[in-house]
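One chain comes next, on its own, written out as structure tokens in the form predicted alone.
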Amino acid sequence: MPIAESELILNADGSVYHLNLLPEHISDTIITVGDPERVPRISKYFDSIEVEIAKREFVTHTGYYKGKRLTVLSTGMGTDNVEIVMNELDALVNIDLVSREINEDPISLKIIRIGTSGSLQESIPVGSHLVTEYAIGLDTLMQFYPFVQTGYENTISSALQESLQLGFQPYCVKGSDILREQLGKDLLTGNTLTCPGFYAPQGRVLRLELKDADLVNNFNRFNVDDFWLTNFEMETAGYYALGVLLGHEVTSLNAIVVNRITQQFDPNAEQTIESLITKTLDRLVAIS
């Protein structure tokens, strides 16, 4: 049965409504990144670029590098606008967008985020890289969708539940062992917090109080045998959640670039980031 145009909405020329995209402007790997700016830091090591396509904090380079192609895709923050991210994606390669039905076969991507996090342990220092194996979302995105916890998963969610005393259970979720296994080998390796905003849920005060002035430490604290948080940020919990129901391969590459328990800011911050680029687009074009 077609998808109603009123559920798949497309632009005039056919792409999908947000990410202004068609099937053939997209590559089965694609890097993700929050800051729109950060697209063409990425796109500027190619060899060639053959999409170049921007609409609202959406914007794509496709191109090649050392042979592969890949496609760099910039989501804007949080993971309400990763679900439209994914989502969309999602629509281009296992979704007819002239007939409007679910292609029989799936096609599976690889999507890799990238992006900036801060440490939540004094032992995960500033200038690090750190691949996360789990992520745990504050916010109530998989309230919407019929995500099912493993019973590790939902072990985890409960006690953090419990412990911040929130209204809502948390989800935790499980990135790809593939993908971290080839792109994050020599990492710190962690479990990463996802928050619904950048001050108050990460225990930032400037000049509304907090509801739980201990909440940092709290975070910092928090563990279930050895589970512990090891990092926060906006995005992956949403990614790795909706790549499961999805089906497709999810990792996010953290380049940390504050310590809240020690209070430190990386003064090589982009170049944290950028190390962090190379590396992954070299370990990129080893994978198949």
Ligand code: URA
Given for the second form:
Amino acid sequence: MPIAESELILNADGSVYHLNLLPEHISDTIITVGDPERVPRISKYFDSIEVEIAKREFVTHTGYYKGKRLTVLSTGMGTDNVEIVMNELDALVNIDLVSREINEDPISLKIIRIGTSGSLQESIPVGSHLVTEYAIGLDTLMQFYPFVQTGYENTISSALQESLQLGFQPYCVKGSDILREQLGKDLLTGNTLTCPGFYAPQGRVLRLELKDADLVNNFNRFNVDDFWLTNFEMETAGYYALGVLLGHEVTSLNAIVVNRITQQFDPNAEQTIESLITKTLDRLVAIS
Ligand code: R1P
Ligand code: URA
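Switch from the form predicted alone to the form predicted together with ligand URA and give that structure.
In what comes next, the whole complex appears, and the chain from above leads the way.
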């Protein structure tokens, strides 16, 4: 059965609705970033750029870096945007956009998030780079997908639900082991909390009080055996969960630009991001 026009919306040129892309516009290896301005910061290292397309916060550059074809794409902030990006990237490779039929042999993309993040542990300093092993989503995205948590992941997310006294179970999901090993070699390895906001959901107080005044300390102290939360941001759990559901390899690389325990902001944040970008590009060239 073809997928109806109302469900898979295409633009007049046949491109997917929000990303504005056709299948030939993307590589099978995709770097994603939140900030649209980070896209040219990455593609400036390319030998050549063959595709530059922008719509809303979704800016895409595809080109070659040391002979390897790469796409870099911005998502904006939050797992709601990640949901659009993951579904439309998947449609580009796994749905025939003309017949609207699902392809028989699914293609698996490699998706690498390069993002900024806040540390939740004194031992994870500003200026460091961290690869996410497990991500935990405090957002409600997985309430709408057939995402089932069992075993270790279920234990962690149930314990966090109880510890924070949440009215719903967060979702805990592991990223790609292979990408973490290939790209995260000498990086810190950690467990990333994905929050549905930057201020109260990350314990920041401006004019509004928090419901839980001790939220950051509760994140900092939460543990199950040797599982600790190391950092937080706003996208990784959405990527990891949809990566598992759709069959794509995903990893998240974090530039730690703030430490919420020592209350420091990285004076060299731009350099911390830049060095994560160059390190990642060189490592991507080395993998098949
Ligand atoms: C908040 O400032 C934004 O920065 C982090 C958060 O996840 C959120 O999107 O990621 P990016 O640096 O990729 O935008
Ligand atoms: N991004 C976030 O979401 N939180 C931080 O503290 C830093 C970057």
